[in-house]
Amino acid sequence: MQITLEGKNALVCGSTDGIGKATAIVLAEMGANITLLSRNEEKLQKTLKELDTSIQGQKHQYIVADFFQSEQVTEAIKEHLTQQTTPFHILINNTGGPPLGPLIEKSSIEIIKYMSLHLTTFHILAQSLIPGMNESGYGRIVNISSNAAKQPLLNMGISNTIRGAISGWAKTLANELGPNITVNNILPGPTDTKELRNIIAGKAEQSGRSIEEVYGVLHSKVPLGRLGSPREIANVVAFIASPLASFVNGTNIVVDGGKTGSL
């Protein structure tokens, strides 16, 4: 089997770290055009020129909007719309997780605060792009959330509670759009991100062990021994993106090397 995505218009957001820079880099391999977003319009530049255009001569772009501000966004998407000719046909909703710490310490401002960073964008956006879809036939959403959405994980109140309510919207909006559109969630788990590796220093100096301990403690939760890297999430995503994963619609992904308990 070979995956091409020759012709189609992809969404990628926050894409200049981690698995949604990842992602753009694999889907623009596999020959779509990108349409990167985020809020660091610098990271935007220079993430632009990492972008294959040998496939098809693909053209990519970017827009300039913050996930923290969702009339930013709703603008945003909506004027880029108004200038683009084509659909879009894939929407990669992704952005970066919310603080760590028990939930029971979480103001309902920070709740909210995070319930809008990923909820209420990731439907904006799918709510902008769904006509085009419909209109050209062809629909991929596919939300990264994360592993804590199948096992809640320790100290992670707010990404918990966030990451059921992203799983309870998808399968909704997957279940009223068909029969052209599909709707999923990947899940990874431990990943070699930034953020990631900016948690794990933090728990370090609160412990007061070194880097490696808390690395090797992380790794041994995993039965493949290792972190996963942004590359092979964005693997299961541009399947998932791709004609075919035609019948695949309305579940969770988990991409963790096995760390979640439960089936």
Given for the second form:
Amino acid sequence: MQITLEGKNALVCGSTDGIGKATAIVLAEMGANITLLSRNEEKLQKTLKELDTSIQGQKHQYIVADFFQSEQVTEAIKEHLTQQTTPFHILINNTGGPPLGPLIEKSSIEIIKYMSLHLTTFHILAQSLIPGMNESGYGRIVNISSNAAKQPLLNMGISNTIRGAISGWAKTLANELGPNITVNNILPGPTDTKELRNIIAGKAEQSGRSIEEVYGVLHSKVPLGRLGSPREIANVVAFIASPLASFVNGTNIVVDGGKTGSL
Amino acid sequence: MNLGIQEKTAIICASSKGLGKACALMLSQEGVNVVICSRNYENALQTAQEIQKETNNPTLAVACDLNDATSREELVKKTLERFSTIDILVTNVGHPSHGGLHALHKNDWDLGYQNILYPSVHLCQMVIPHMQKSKWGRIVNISSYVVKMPNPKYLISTVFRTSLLALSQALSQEFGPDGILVNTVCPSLFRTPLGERLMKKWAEQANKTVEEIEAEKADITQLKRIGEPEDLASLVTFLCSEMASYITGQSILLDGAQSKHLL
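Given the form predicted on its own, state the structure of the form predicted in complex with the partner chain.
Now the full complex is given, and it begins with the chain already shown.
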């Protein structure tokens, strides 16, 4: 079973850290031409150097755009598409998680801000890339969401709300598109990223427990007894983005070491 | 991309043809020792030889009536005699009586339990201790998309195939700490001997051609085609691989977005 993405162009968002970066790395290893999209140009340049180029003709590039500025993303992608001669086949929608806290304490402005960060930007990118996917006869839209879409997490009010919205948005697209474009969500559980390490450090500080204790509690909630690595999430993204997964469409695949205990 | 499962040993239920055979072939291509079983030994042997010839990897043919406890015990015994270990189990069981509530009798329900749920329970009971010894295991239960979208005309299938999800999820929690991952795959209509038989039957009932029925079934998926055995084999092989090391307890739809529901 050869998972190859040779000749495929992939736009990978939020790709200078964590799951997004691991996804860019794995997709490049499988032969895809990667276009990174993030806001920090210095980090983009650094990540670009880490991408595999062993396939003949394999080329990577980046777009600087801030997901918080949806108009900026629209303009940046529009400009990029006018210059690019071949279409994108793969879109990996991914961006950082919203701030913690109970939903009831969040202002409507914050909800709108993060709804825009995730949903609006995902939508703009999908709309921009779908014509090219149709033209090339190959399309994969993979949205990095969270296992919170299945089981809302404590103290993650905005995140839980947005993840649910993304599921509805993605399934609707899956039901509208086809026959050569699939739309799927990957729902990671606790993954060893800088973002999670910061959350854990914050929890430890707030509760007066050691960082190790906080990790211990989290590990105990995962049947595999550990966090996932960004690469373990990226592997699933890569499979779904590949021709091998051509019949997987409209799904929510949880990758969380068994933490979500629902059917 | 190396899937990291060379020289593992896999029992694939009902693998002389259809979905089971496609899974066995793809696993064998990855260097897995595959055990082919069928009620008819000649059929199992023919498939085992065919696969071995194609992949050059060891295969074993076993005559096994999956509905019979002694026969299941023999399957496990012969696998251990030949390969000393069992690392992967792909269950693929039962094709129960169809019909709604009033068309089904106690005997049909008893057979539903005996032919779908219990063979999977029994096989898991027998193979898991061997996986625990090596601290590595993969169990993939092949269920059906009816678990996500119940079909009153296939009541027994709906009820018992849903029970496989509960079994998988519970086992994933219990044996996650042993490095054993348990998942379920939920396919829609596939081009297998069984699928073709069903389409022929539906064609006769509706006074249509088989081609017309297939076109209708393809049309209700968003990808405008029915599933091919290789679609399922790719997903099963991926789930059995090292690449899927953080996915457990999941039920993954494989229906080309035929089901329109969300989660």
